[in-house]
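In the form predicted alone, a lone chain appears below as structure tokens.
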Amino acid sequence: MLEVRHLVKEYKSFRAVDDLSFTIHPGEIVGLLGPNGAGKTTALRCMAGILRPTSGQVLINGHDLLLDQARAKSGLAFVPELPSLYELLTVEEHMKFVAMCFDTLDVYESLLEPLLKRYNLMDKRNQLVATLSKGMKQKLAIACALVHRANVFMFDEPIIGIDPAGVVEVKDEFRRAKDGGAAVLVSTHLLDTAEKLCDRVIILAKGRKIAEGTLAQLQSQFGMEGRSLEDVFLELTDEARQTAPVFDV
């Protein structure tokens, strides 16, 4: 469903993301982690078709990303740490740009209410997205990536900011979209929700991937068995950063 092939981008000498490859099957959630620099940012960017990378392949329900553009984005979703809103149109306004841009209204009018209700954005729809604080802006662009029919979903941390309330409907909208049959891809910082809520994770260091698969697997492959996942990133990416060659930039 979401298939990356040997993904490069380069800023002149700097190699920010360097041969990257997994694949996230229908029905799984997988962590993208990396200490800050890794190179998860620029690696989402790339995959949602935002930069255009030095070299590789992106594949979402088998259409090329670069060369079947349209194909490819109909059944992806992407929500940015920072989402770049729409700030003089109002909630529901803006959902129902989203809307329209992929050809969904049918399922933006089935939608619009329970995703209102379920965000906490009932009492805002007809306020305009530029009077929401940050974690309200958030929940609107999270909710706006479920008014399409898309069935790949990127994020990228998407619970900074967001009330303890909300932190756990999304992470239930992660589940559910999950028992829908959707690909997930999060990016986050917060072990252990990673350990709880991800199928299996990738970790990245110096834009490189260092190690893949499930907490056990990872434990049993570098002899940490019993250790949490916290434990295992640390000890890996501190590693990785003592052997990483260095760039000149």
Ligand code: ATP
Given for the second form:
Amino acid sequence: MLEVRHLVKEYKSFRAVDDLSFTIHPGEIVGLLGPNGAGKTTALRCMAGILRPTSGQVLINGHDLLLDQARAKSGLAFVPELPSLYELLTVEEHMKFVAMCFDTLDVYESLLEPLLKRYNLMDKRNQLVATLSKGMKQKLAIACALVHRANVFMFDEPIIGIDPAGVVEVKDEFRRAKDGGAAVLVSTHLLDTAEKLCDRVIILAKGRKIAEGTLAQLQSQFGMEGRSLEDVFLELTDEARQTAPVFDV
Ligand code: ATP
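Swap state to the form predicted together with ligand ATP from the form predicted alone:
Then the entire complex follows, led off by the chain already shown.
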């Protein structure tokens, strides 16, 4: 389970994430949506322990990410938008390295080949990461996220740059994680995908949460029955844009 309480992240005087709170329960896929610059990546990086929040609290399986980092992170798999991988390891060495870091070498052997096959990396297993294409690196980052016993998954724009067969695999991966009782948070601009894949969504604009719920809940809350997630998103984020403070220059 992932709990975020009153998360704030400021870059100098600019507030990129503003009092964000939500909970992702086991067995849920939740979409994190928002226009460019809404604060999705910043929020995810705070929730993954990469950025230190200005204030607020992140709990992973009940463990405070700031106060009990090792235990909190042991349950978390985060795949960033631009994964930074160790270029001078081979694909197989990279997966083994991640398994060693998370102390899951016992399951690594049984997971390695199925994951390499699923992500079409079998013939690259002995090649250096540096020689992989962009999409292959993204697939390797996802495969690495699956070699440890995480039950909270966070993906930042996971299917950009991945080929259609890979996209199907990644979506199936989310569903498998959900069926296995994991809490899955996925940031995306692909609203069709979010509508089909996610149990509910959180919409950010200018760092603030402006809506949260299932599509049916959002339709009813905002009087948009029968409208698509794209329609609801555009309407709400347009309103947020128009209510932006006006600064004289
Ligand atoms: P996108 O959809 O374009 O990826 P996003 O929702 O992920 O956007 P963020 O990358 O979190 O948005 O950025 C949120 C805001 O914080 C933006 O206004 C961005 O310019 C600002 N920001 C991000 N990183 C920094 C930084 N290191 N220093 C100053 N401002 C930053």
